[in-house]
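Shown next as structure tokens: one chain only, the form predicted on its own.
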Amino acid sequence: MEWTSKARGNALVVRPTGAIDHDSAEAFQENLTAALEQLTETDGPLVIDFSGVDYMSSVGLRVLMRVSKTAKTKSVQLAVANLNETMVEIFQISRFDKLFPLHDSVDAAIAG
């Protein structure tokens, strides 16, 4: 899995690139923690971009649920964007588009 991060205006957008699965679930924890750490209540949403994520296995939704837990204590928002059909369909079934906005672009999701 490769990983970018970078600030647009307040807000942080990080995007994974590659499957999220039980190989990369470790470092993707690792890079989204990082990236909850630099915000604070007062700045904009962490922004996960899934243009670049094709797959994403339990493992990697679990770790989504960590990190939503650390967010909400922190009092700073997680926004989904760019989500293909099939993470679509993951993030349904699963029911965590009913944990997290999902936005069809990075500035939806950055605008709330």
Given for the second form:
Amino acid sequence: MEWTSKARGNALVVRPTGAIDHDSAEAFQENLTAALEQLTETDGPLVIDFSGVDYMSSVGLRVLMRVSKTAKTKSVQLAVANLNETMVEIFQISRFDKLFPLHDSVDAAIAG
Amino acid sequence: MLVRFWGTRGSLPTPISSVEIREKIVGALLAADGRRFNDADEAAAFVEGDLAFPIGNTYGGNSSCVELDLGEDEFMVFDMGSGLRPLGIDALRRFGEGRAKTFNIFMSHLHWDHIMGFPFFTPAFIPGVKLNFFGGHDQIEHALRRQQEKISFPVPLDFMNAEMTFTVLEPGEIHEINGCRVEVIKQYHDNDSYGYRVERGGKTFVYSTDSEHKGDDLEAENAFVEFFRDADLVIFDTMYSLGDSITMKEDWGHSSGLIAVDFCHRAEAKRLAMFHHEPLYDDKTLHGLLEETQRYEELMRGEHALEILCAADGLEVRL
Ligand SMILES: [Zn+2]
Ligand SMILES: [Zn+2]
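For comparison with the form predicted on its own, provide the form predicted together with its partner chain.
Next comes the full complex, and the chain you just saw is listed first.
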């Protein structure tokens, strides 16, 4: 999995690419966990920019939820942005759209 | 092999309400749109052929009980929820046709919704009937005995005339039962549950209910994928949405349709039956969940297409 990570003010924007399924779930989790470690409660949100992700299976969604729980214990906000049509549908079917607001842009995600 | 679903509801039997029946009648009348039927057969053909499943049918409300019908041979039964009662009545009819009076009964676990049908299982009262219980738990007899103690039920287990045997099956070993190759897997559920893989005549049936898959142990998930490998039918606990199963209902011991699809895709299983339906869901909701799960399958499909159905009381699936 290709992964870029960029600070934007107090926020950290990470951008995974490709598909997130059982082959890439572990890398997805490791990268997210590492990103989270860079942030403390005084920092802005950890934004996952999904613009480079084609689709995500249940294993990726479960990783996202676990990382979001860890973020909560650290009082760090986790936000998602730029989901393609397939990803929006997957979030709706899994009811993850009820757990994560789906932002149209990284800016909107940072604004919260 | 013929798979017959006698009970598909999770947690508690769920009778259909008058409100729901009225909704179905209204839906049917609207769909008929003034059409005339000359006799009952014509009307039945319309119900059969033209009405959407949740208008013309119900998924049913009995709790977990599935039969694997091997034709001539002994009965194979998975769990004894309230669906076991109608199975018992039908078995009496089949005894009359010369069917063997032996039941091999595989228990996923001993929660109440999976054993509650047994006190009402008529064949258990008939001398000459043999009941062979199998499971990963060594407390099957204890659970059945306790359920029928005086404080809860008027007829104790010892009053039942059928001969009963209880066999613990070790996960990971291959067991030969009734001409079938049976494998067992330990699952994640309060006080454990067990899944079954049954192979015979080149066909494979998998029964995997009441299991939570949190995704924190990918090795363990691979073991389930292998357990489902090339199955003709996988019956899977799809009680909750993925979101619910890992938030509000975390550690409740149940799973979702999306996890089922991902496991079955990787295992290249042919068919998935959604099972252990949430009692809160009416037929329309269950049908909607089936369509959403089918859509997810389509989105995630690689080279291998998976057929998905929603198990219903009375549904038969030939493998
Ligand atoms: Zn159950
Ligand atoms: Zn249970």
